[in-house]
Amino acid sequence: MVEIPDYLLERSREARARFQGTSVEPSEQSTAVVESSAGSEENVPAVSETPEAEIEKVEPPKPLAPWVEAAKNRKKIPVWMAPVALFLPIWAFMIWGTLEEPTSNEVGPIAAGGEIYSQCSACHGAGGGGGVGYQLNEGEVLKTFPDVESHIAWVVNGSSASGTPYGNPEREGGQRISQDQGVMPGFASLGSLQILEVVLYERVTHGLQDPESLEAYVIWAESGALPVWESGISPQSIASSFAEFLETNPEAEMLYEETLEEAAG
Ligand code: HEC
């Protein structure tokens, strides 16, 4: 005979009683236990007490509310999404940065001029701080050459005959006199584009000129339409070439006129 544990018998009796709406009498319960375990009399007192406590625990599972059900069954966001979501704004920010058009400081003629300046740095210092040649940085070069054309002409020609004044006559500290400082060679052999580039570079990097005010010259450099500048060229000749170019390029002309208006205040 298979022995059914007393507590199981008790539980089923309890369930049946609950179903029929009657209650299990404690007396009935103990007799039932005695009956089922008829062979082993020592068992009776031991098991008769415990079942009550265990029966209490049996409770039917509560039905889940439909919204709880829906929440449990819905697709979950994978765990690895957490770091992805965390870095998303950073990536977005980085990508945004690459979308912006680079300024002419990073690419284009002004940056290209930085390469050419390596031919000047032996005398003027890597940062334009001066040496054999004058200091150019901290705005110095603009004090000597307020206009682009005189600056270009100087670099093409180099030093004038000893004692010849050059640059702005009203320069603070007095006008420059050629060969007071030494002799600078002319750089006509560099080519017009390279000379314009290094001049734009010096004006922005050393002269601290706003690159926006040089946009028209940047367009001129990029146009591929620069004249050849040979040794002996004058600032006036360069200025008239530039004026001719502006007539062919309305965008550059507009930018240049804006610059003049801003300078006039
Ligand atoms: C061998 C040395 C030497 C080199 C190389 C040299 N310079 Fe000069 N630079 C000088 C000297 C010296 C002067 C002053 C010349 C004078 O007084 O006649 C000068 C003057 C200048 C001035 C005028 C500064 C002022 O305030 O008077 C500019 C601008 C200039 N150089 C630009 C350049 C550029 C651009 C390059 C390179 C393409 C260059 N220099 C290469 C020696 C040099």
The other form holds:
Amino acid sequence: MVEIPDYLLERSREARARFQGTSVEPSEQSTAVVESSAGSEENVPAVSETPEAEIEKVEPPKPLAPWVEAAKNRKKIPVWMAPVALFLPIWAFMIWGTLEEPTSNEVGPIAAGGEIYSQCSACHGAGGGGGVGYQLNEGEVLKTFPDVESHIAWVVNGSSASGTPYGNPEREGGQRISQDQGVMPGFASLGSLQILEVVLYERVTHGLQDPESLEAYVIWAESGALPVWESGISPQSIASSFAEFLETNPEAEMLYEETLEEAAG
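If the one shown is the form predicted in complex with ligand HEC, what is the structure of the form predicted on its own?
Only a single chain is listed, so you will not see partners or other molecules.
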């Protein structure tokens, strides 16, 4: 606090009083005023300066590599898949054990003959039970045609005139006789392959012949070496063509000879 001399204060009061036209106040009051003013200045709190806050510098995250980003976004395998994957080899082995190689009756020429037989079913029945034509199923067709060649010739040529016997003369139950309502037309127009296919189908499906005994004929059908069978062909001519094929195909010849040995034994 700065002290002002009394005489200066007194002079200041007198000059102010003259100017305002008032009486001079006692000096003690002036001193008190000055002290009061001075005291009020002492009571004013000092303003403290707040230091500026330091700004923390945060570095941006480094970008992820493309392969890391792809790994994070890739779908994860569910937990429940773990035991499934563990037993997959076992299940695969069990399923593989139940699989069987398709038989010749399910694929190949014999199966193809089933589609061609739809043209025969109108007379012989869808199941070979007969109708306008004779019964073929339950082995009846093999009784009429013991060999493949005579069966082929019958399909190519059709039945003989009404009242004419055909097929195996020593047939069990008597030889078949062509009837007026059951005369079968020839199907030479089908072509050699389709005729052989339907014959094989009838012998296996209706005649109940073992498909393995016909493997040599299946190979013949698949070889593409079939001759053209025209109306009037004889069983002997068909047998001659088959024998020529066997001479050029050792596998088919071996299978055919095994079939003959089994039949003889």
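Source: prediction; values computed, not measured. Numbering follows the first chain given and starts at 1. Rigid core here is just the name for the largest C-alpha set that superposes within 1.5 Å across the two forms.
Is there a C-alpha shift of 2 Å or more at T248 between these two forms once the rigid core is superposed? Where the cores coincide, T248 shows only a C-alpha shift between these two forms that is less than 2 Å.
Taking the rigid core as reference, does N73 move its C-alpha 2 Å or further between these two forms? True for N73: a C-alpha shift of 2 Å or more.
With the core lined up, does the C-alpha of S118 move 2 Å or more between these two forms? Stays below the 2 Å threshold, so no.
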